[in-house]
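First comes one chain, alone, set out as structure tokens in the form predicted alone.
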Amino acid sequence: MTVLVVGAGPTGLALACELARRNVAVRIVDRASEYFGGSRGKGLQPRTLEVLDDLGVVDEAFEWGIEGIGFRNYRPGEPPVDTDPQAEQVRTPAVPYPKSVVIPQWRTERILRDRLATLGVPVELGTELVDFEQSADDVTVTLTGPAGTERVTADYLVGCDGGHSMVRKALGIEFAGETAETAAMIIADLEVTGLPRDRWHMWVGERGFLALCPFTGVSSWQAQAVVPDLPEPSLAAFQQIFADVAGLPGVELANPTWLSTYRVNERVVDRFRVGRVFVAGDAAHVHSPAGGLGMNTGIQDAYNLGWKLAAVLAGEPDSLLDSYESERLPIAAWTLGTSTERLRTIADGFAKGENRFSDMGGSEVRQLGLGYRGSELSREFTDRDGRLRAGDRAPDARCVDGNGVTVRLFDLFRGPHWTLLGFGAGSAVAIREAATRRPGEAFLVAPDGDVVDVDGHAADTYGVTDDTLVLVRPDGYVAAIGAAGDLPAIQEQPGWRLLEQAQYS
């Protein structure tokens, strides 16, 4: 075994997919005896949709999700008001998925689990990590499961095992922050009749807050409630809260399938790595649900770590893995700060009888502007002056191929490989050289090139005015930018060496 992933939630599943499609031997275990069945993290942000595009499952997310759902806000004695905080987020050549998608977490996990199954990797339920110890060369792990106790050896261990992570605790990693005992809600998946399913319905008033969010393809909705003297979650409790807070006739709540209490924790680790062991997702950072960033940030942790583990196992220096912490720790801190501030805004609104929850769909939570400009993996050989920089998300653009068929840059990026774009005819020699050694990874964007930027979308988005090379990492961020003559330096980029092409799934 090469990599052991502990925890089969969205983060662990995304990481296992990333490793398996690179033909890295991976096991993924979860101590639960059955798959999680709740809606908990129910929103996929635009950047995460791009990750799912790369994994080949974004169509399933749209099939089972609701894109850009609007809000219906109710206040006592007033007619309901419809708002759409994502109305201004429109699809462009650079941003193909501008709006979030509401989809229950259990469905997102099933989509990722099905993708992992196509790669030949099963999820091992009822299998618990009991202990582990590491040396300079490997990690020895004790597992208990249906077949009893076993000891296995892995090259690396990744804890994706949630906020109560056994892996994090065993490593002695500090999990600084606080539990906001007064910030809690009850939450459930249940059936609702008497309300249209095209809106996320919210009530706020002196008696509390209630939100009912529909899902598509299933009969259930997610219900969230914050009231004084918060009760234990039950159908009767939600029915009483609806009567007290909403008081809307003709609406019935029934048949709960999942009930939970959510208490807000705001914590982040001080390290993402100790030797050959890593933490990701909720094991590394937890925060309020305001903004819908938690699950998304965890999936993107996995997206960052997966290609680096594969590269090191293929021969890159182990130091490449240090960039996982240096790149993701600032993102985790930003996420915690943003969600905490949004929670305060919502709480202040509740105190005034105002619903500020439905104002939480701003552009920053889309996570498209987050990147790694200061990373040791981001290199520039030309002065960019505020344009697209190394470390930024690599945007999409519509071009055409030699047959006049529309092709997106995301089509070129899709898969576990790196991508070298050569803009302008002067990049042709460099692209040909790269393509001979890494076929399918180097493309000339020019009138007579592999793709033609007929409408100028690519040049505009990438800020290119002359012959330029742009190297895009497997996780869709710009690794290096330079002139055509900078190819020898660019090809030394950690993780992308112009050797024989790796074979991927």
Ligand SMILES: Cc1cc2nc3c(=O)[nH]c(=O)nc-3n(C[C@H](O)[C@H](O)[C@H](O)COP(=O)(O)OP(=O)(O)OC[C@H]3O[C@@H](n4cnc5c(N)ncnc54)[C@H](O)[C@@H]3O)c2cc1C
Second form
Amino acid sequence: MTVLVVGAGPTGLALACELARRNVAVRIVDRASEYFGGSRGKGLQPRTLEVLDDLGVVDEAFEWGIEGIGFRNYRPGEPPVDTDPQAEQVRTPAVPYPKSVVIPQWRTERILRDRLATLGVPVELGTELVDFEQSADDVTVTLTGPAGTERVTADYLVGCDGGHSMVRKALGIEFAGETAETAAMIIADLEVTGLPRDRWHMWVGERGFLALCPFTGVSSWQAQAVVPDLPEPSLAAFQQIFADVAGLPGVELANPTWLSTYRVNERVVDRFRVGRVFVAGDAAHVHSPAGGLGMNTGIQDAYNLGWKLAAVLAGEPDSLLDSYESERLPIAAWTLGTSTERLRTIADGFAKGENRFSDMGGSEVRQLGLGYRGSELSREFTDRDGRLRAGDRAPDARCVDGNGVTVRLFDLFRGPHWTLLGFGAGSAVAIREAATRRPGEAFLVAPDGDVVDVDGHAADTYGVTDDTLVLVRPDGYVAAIGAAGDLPAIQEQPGWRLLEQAQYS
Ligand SMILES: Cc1cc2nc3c(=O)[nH]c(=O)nc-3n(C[C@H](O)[C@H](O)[C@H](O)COP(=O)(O)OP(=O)(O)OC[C@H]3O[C@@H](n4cnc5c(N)ncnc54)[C@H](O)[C@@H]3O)c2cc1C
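Please could you give me the other form, the form predicted together with this ligand, since above is the form predicted alone?
Full complex below, order starting with the chain above.
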């Protein structure tokens, strides 16, 4: 075995997919005896939709999700008011998925699990990591499972084992922050009749906050409530809160399938890596659900780590793995800060009987502006002031192929490989040379090229005015930008220079 992933939540599943599609031998274990059935983190942010596109499963997210849901806000004695905080987030050639998608977390996990199954990797349920020790060469772990106790050796261990992470604790990594004792809610999946399913319904008043969010393809909704003297979660408690806070005739709540209490923790690690062991997702950062970033950030941790583990296992220097921590730690800290600030704004609003949650479109929570400028992996060989920079998300653009058929840049990026774009006829020689070493990874964007930028979207979005090479990482961030003559230096990109094409499946 090469990599052991502990925890089959969204983070562990995304990581296992990333490894398996690079033909890395991976096992993924979860101590739970069955898959979790609650809706929990129910929003896929635009950047995560791009990750799912790269994994080939974004259509499933749209099939089972509601895109850009609007809110219906109710206040006692007033007619309801509809708001649409994502109205201004429109589809453009650079941003194909501008709005978030509401989808239960169990469904997102199923989509990832099904993708993993197509790669030949099953989730091993009822299998718990109970102990591990590492040396300079490997990690020896003890697992208990249906067949008893086994000791196995892996090259790397990744703890995607949630907020109470055993891996993090065993590594002695600090998890600084606080539990916001006052910020708690009860939450449930239950059936609602008498309300239209095309809106997220919210009531704010002196007696508390209640939100009912519909799902598609299932009968259940997610209910969230914040009231003084928070009761134990039960159907009766939600019915009582509905009567007190909403009091709308003709609406029935019934048949709960999941009931829970959610207490906000705001904590982040100071290290993502100790030797051959890593933490990712909730194991590394937990925060309020305001902003809907928890699961999304975990999936994007995995997306950052997966290709690097594969590259190092293929011979890249181990130092590439240090960039996982240096790139993801600032994002985890930003996520914590943003979620905390949003929670405070929402709580202040509740105290005044105002629903500020439903006004929060917030382009930053789309996570499209996050990136790795300043990372040791982001390299520029020309002056890029005021334009797309190395480390930025590599945007989409609509071009055409030689037959005039539309080709998106995301079509070129999709899959586990790197992509070298050569803008302008003057990049032709460099692209030909790169393509002999890296077939299927180098494309000339020019008249008579592999793709033609007919409307100028690509040049515009990438801020290109002359012959330019842009190297895009497997996780969709710009690694390097230079002139055609910079190919030799660009080919020295850590992670790209050694990886053999044959590795991909
Ligand atoms: C009640 C509740 C409500 C939430 N609501 C929201 C929300 O509205 N919005 C939002 O963005 N986020 C929400 N979250 C957070 C969101 O669900 C998490 O951010 C997300 O699940 C993190 O994914 P993960 O894969 O990192 O961890 P998890 O989903 O926690 O998965 C960790 C997995 O590791 C397994 N595991 C743990 N220890 C071991 C071990 N020793 N051996 C083997 N397996 C182990 C566990 O069984 C689990 O399956 C909520 C969470 C909860 C609990």
